[in-house]
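First comes one chain, alone, set out as C-alpha cells in the form predicted on its own.
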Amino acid sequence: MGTPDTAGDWSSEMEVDAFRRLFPLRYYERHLSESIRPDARPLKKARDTIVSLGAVASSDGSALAKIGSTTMLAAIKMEVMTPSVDSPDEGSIAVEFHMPPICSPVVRPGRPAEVAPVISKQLLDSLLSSGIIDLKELSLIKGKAAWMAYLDIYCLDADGALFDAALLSAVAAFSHLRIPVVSLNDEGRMVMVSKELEGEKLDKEPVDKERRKISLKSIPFSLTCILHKNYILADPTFEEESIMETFITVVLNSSGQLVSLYKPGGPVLAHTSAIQECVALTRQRMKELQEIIDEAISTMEID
C-alpha cells in the first residue's frame, strides 16, 4: 500500500528538483512570494553560527568562524619589524584572504580565485577604519621597533556571504590574539623570547614581560544583503548570490556606527530606503555576532 505514495513523492520530488534546476530564479521567487527561503529561513534571518577560538597553536591568535557552511580559519602571525618614518610610534596591520580549490567548485587549481585580493583589501579597510586595534598598542621602541600583525584568512568552505565570515573570524582571532615576548639581544635587536622561557629569568631585560592581550576598541560587524525587485534577504547563500546578482555589505562597529557600506554593481537600484533597513538589520546581527563572540571567549578562558 505504501509503494504507490513512495513513489510518487520520490517523483515529486524529482521534479522539485528539476525546476530549481532549470529556472532558479522562478524557484526563488515562488519562495520570495510567500516570505519564506527554500532553506526554510525567513527572508531576514542570518543562518546560525558557531565560532571557536585557538583553531591553530602555532599562532599567536586564531579563530574558526562558521555561518551556516561558509568556514573560515583565521590566524595571526606577529613579527617585529622597523615602523615607518610617518607612524614611528605605531605598527601595522597586514591582511590576506585565501580562496584553496577545495572551498569551492568554482575555484581552479592554479588559478587564484579573482575576488581573493578584493576581500583582503576590505578586510583591511574595515579592520583599520573601525580601529579595533590602536596601533600605537603595537609600539615597542618608538622609530624603532614595532608589531606587524600577519592575518591570514583561510575559506574552507565559500557558500556565500564570505566576507561577513571573514571578518567575523578576523575579530575572534584578534581577541585571541596574545603578544609575545620580546627581548633585545647583544646586538641591539630585538628577538621574540621562546614559550619555553617565558619567566624565566632572562640576561637582557625582556620589553614585554608577558605574553599579552590587545584591547580592543571598536569592534566591526557586518551582514550582507541581496536585493531582488522588493524583496531584502539576509545573509545569502552561494546558491543566491549567483541567482540574485545585487547585494549590499554593511559594516557597522560595535557603537552602532557606519564603517563602510560595499554594493558593487548589481541590476537593482539601492533606493535611501533599502539601505536604511539593510543597516537596521546589520544592527540587530552585530547583537547576535557581539554574544556569540563574548560567549566564545568565555568557553576559552574557562578551558
The other form holds:
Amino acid sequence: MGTPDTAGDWSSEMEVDAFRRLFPLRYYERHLSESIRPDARPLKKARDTIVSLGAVASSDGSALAKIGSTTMLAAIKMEVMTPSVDSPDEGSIAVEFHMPPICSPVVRPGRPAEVAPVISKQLLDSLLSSGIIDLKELSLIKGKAAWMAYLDIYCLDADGALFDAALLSAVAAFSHLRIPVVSLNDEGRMVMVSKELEGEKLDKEPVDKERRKISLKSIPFSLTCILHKNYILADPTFEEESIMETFITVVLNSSGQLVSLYKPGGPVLAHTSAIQECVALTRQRMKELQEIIDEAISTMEID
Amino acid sequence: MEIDRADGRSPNQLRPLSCSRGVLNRAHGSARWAQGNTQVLAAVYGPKGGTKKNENPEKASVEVIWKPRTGQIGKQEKEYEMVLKRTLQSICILTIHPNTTTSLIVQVVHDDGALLPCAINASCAALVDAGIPLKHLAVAICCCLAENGLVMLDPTKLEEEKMKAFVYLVLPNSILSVLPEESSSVKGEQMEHGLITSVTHGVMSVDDYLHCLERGRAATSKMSDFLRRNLQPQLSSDSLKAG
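Having gone through the form predicted on its own, I am curious about the other one (the form predicted together with its partner chain); can you provide its structure?
First the chain shown before, then all remaining chains and molecules of the complex.
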C-alpha cells in the first residue's frame, strides 16, 4: 500500500474505511480539529430524535423512542398489589432494562450485558428522584391496595447514548399511560373491569369511572456527552463511545434542577468549565426533547 | 446556618480515617480502609494472564467483584462494580501489562454511610500494596446537601438518609511537586482539580452541585496527606530488623 509520507501519516495512501478501522482515534481527531464528526454533525448537536406513543397495544402505556439509530421500546403494565407498611398510601414503580442479543453484536444470549442492570438502577433512581409521578396518585385504598407499575424497556438497537434513549422512552410511556378501571368484588379483592361489562350496570361501583391519565409533574431529560482532550461531543454513537471512553451523563428535570450527574471514571478529568458546558448543552437538549414529546402527545390525542 | 451533626462534627470535618495494608496473606495486595464506622476490605490479585472476551487485549483490564455484607448481589452491587472498574481503569497505567487481568475484590465489612468512596479509597490502597503501576492515586469523598443548602462532608448512614441529596466525588490526589506551577496547569486549572468520577443521588440545583465540588476539592488535600503518610513504604522498621 506504499510507505507513509514524511509526516508518518498513512491517510493519503490508504482508503478512508481502512484508515477508520486501523487508526480510529486519529480518524476522529482529524474530524474534531475541523469541528465536525464523521456523520457530518457539529460537535454539540444531538442526533434526530423520534418518539411514537402506543407502540405496544397490549400494555397500559408504551412508547418507542429513537435517537439516531438507538432504538428503545418501553411498555408499562399495571398490577394491583398491597402497599408496603412504611408507605401505605403510595404505589411503586419497578424498572427493568433489557438488552436482548438483537441490539448489538457484543451481547450474546448466555451473557447478559454488563451495563443492563446499571442502566436499570439509574433509570429507577432518576425517575423516582425527579418526582415525575406522585406515588400517592397510584394508591387505590390506603393500606390495602395500590398500583405497581412494571416498566420494561427493551433495547432494540444499541448505537450509543443508551441511557438517554431509555429515559426518553420511559417518560413517553408514562405520558401515554392510562390506568385501567378496577372495582372491588364481593371477596374484597380488586378485579379489572373488562370492556364488555363497562356498558352494563355493575354491582359495585368501580373505583375510577374511566381510564385515567397520570399527571406528570417534573419530567427528567438527559444528555450524554463525551469528553476528549478539549472537545465535548454531545450524543455519542457506539463507535465514538468505544474509542473515546470518557463520558458524562447529566439529567435535568423540567424545573431546571440537577437530578443526576454521572461520570464513571474515564481517562479524561472533568474540570468545572467542562461540567458547566455539559449542563448548558443538556438544558438546550431539554427544550428540544420537551417539544418532541409534546408533539407526540398531541398527535396521539387527535387520533 | 449551623446544623448540629449527631456525632458533633463540623460540616467540613471528616470522620477518623484508618488504613492498614497487607492484611490478607494470599492476596497479592490488600487493604482495610475505615472512615468512622464504615469499613471496607479490598484485595487485589494480578496481573493474571489473559483477558475476558469483550476486553481489549492491547491493554490490561481490571475486573471488580463487589461483595455486600448481607444479602444477594443485585443491581446496586453491579452499579458499584461498574463505577469502581471505570474509576480504577482511569488511574492504572493500562499499557504496561497488555493482555492481563487484575482482579479486585471488595468486601463490605460495615456500611455506615459513604460506602462507595470508602471502597474506592480501599481499592487504591490495595493496588498500591500489590505494586500495580498507577498514574496517580484517587481520593474519594462524599458530600451531602441539607434542605437549607448547607454542604456537609462524609455523612453517616443516618445523615445520608435524612439529607435531600448526596454526591460521591473522586478526584486525583494533590501533587507535591518541585516543578513550577505552569507545567501542571490546563487552561488555568490545575490537574488535581479535575474530576475523575461523580455519582449523585437525589435532586439538587446545579449551583449546589458546583458548591459540593469545591468543598470536595478542598477536602481532598487533607485526605491526600493522610494517604501519602500512610502509603510510605515501611522501610525503616524492616531495615532495623534485618540489621
